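Taking the form predicted on its own, here's one chain by itself in structure tokens.
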Amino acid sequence: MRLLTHNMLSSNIKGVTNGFPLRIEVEKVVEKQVDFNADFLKNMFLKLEWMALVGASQTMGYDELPQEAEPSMLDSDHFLKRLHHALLELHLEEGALICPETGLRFLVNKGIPNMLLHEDERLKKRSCDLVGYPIAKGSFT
């Protein structure tokens, strides 16, 4: 899963109000070469949640993005190449995405995030909601 995908995903659990950004639990990261396209990066820049991208790239072992970014930086090839690498070439191959509100883990297997809830997870979420108990963080696997 590319960090571009991660930057667009949020928890799909009914009733969750704070489902972004999903935390990343890394088991395996791979780097895959992708053709550089400056126009694509410039068009995507304003759609990105920058701090979520910086945090995700750091979690995956890449510390080359600045903490803050502004559109004027898009004139720098150096900046664009770092953005390109973080957004398109780093792949979470194995691991999990974790809902920041509920702690529910969505597994990532062979680079594909599984955002579907199993029936037992839906029932447990519903029963906790009905009795008014918060779901313990990390209670789902």
Contents of the next structure:
Amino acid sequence: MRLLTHNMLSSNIKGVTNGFPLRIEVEKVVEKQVDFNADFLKNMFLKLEWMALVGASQTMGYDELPQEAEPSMLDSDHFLKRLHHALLELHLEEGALICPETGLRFLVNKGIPNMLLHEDERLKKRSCDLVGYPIAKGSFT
Amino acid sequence: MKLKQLESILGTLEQFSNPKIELEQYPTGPHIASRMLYTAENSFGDVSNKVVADFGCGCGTLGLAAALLGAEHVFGLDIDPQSLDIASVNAEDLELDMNFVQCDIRNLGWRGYTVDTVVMNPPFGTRKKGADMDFLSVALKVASQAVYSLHKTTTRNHVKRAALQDYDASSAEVICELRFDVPQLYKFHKKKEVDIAVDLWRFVPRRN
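Shown: the form predicted on its own; wanted: the form predicted together with its partner chain:
What follows is the entire complex, opening with the chain shown before.
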């Protein structure tokens, strides 16, 4: 799973109002080179949630993106190369995506995130609804 | 790439080995898939250099057709893990790149307008009523440019009305009528092969 995908996915659990960005739990990251396309990056930049990308890439062990970014930076090849690497070349091969509100986990296997909520996760959600507070971070890890 | 070439490459793809009737898994044949994507590219410019999502991608035929026609990034979304496994193998065999997500299209958490074009061969809703319209409703929320979809010709008026009135499409046009051949896949199929009339639609979401 690329961080491009991560930047689009949000938690779809019923009742969750702020399901983005999903936190990342890393087991295995792989890097795969792809062709560099500056026009694509420039166009995509305007549609990205920058902070989510910066946070996700740090979690994946890549610290080269600036905390803040603005369109004028798109003239810099140096910046575009880093954006290219973070957005398209880093893959979460094994791990999980975690709903920021409920703490429920969506597993990533062989690079494919599974956004279906499994029955046991549903039950956890229900039990945390009953006690009336969100599940604390990391309580199921 | 020529239409014939596209069709023959798509003909090499592996299809469902154990199709699941509850998901209405019917492979999108190479004839129909090639025409769908070829039209999207050559008549409307909705494929090359675009971000394309294949909703209910199954074995990946439509998404891979988009990749073959030069889509910049392709997403393949499906609820069924076995289908995604086959789609991954198909992508590898063609040395193409597709971003897979296992999810229920009807309950999709998707942010923003990154996807330009959605292509899909949705479940026609013969098993689960309205399944194709659920897909269409989500597709029109995700796509920023166009949605290409197949629906049974018998539902034409209903599809048009729902797209324009309920899902706020700015246009909904039938591009052509095609024959979708349904091979004898399931036990309840009495005939060896039948074909049904389907419409290839192009919808434009309101934001455009």
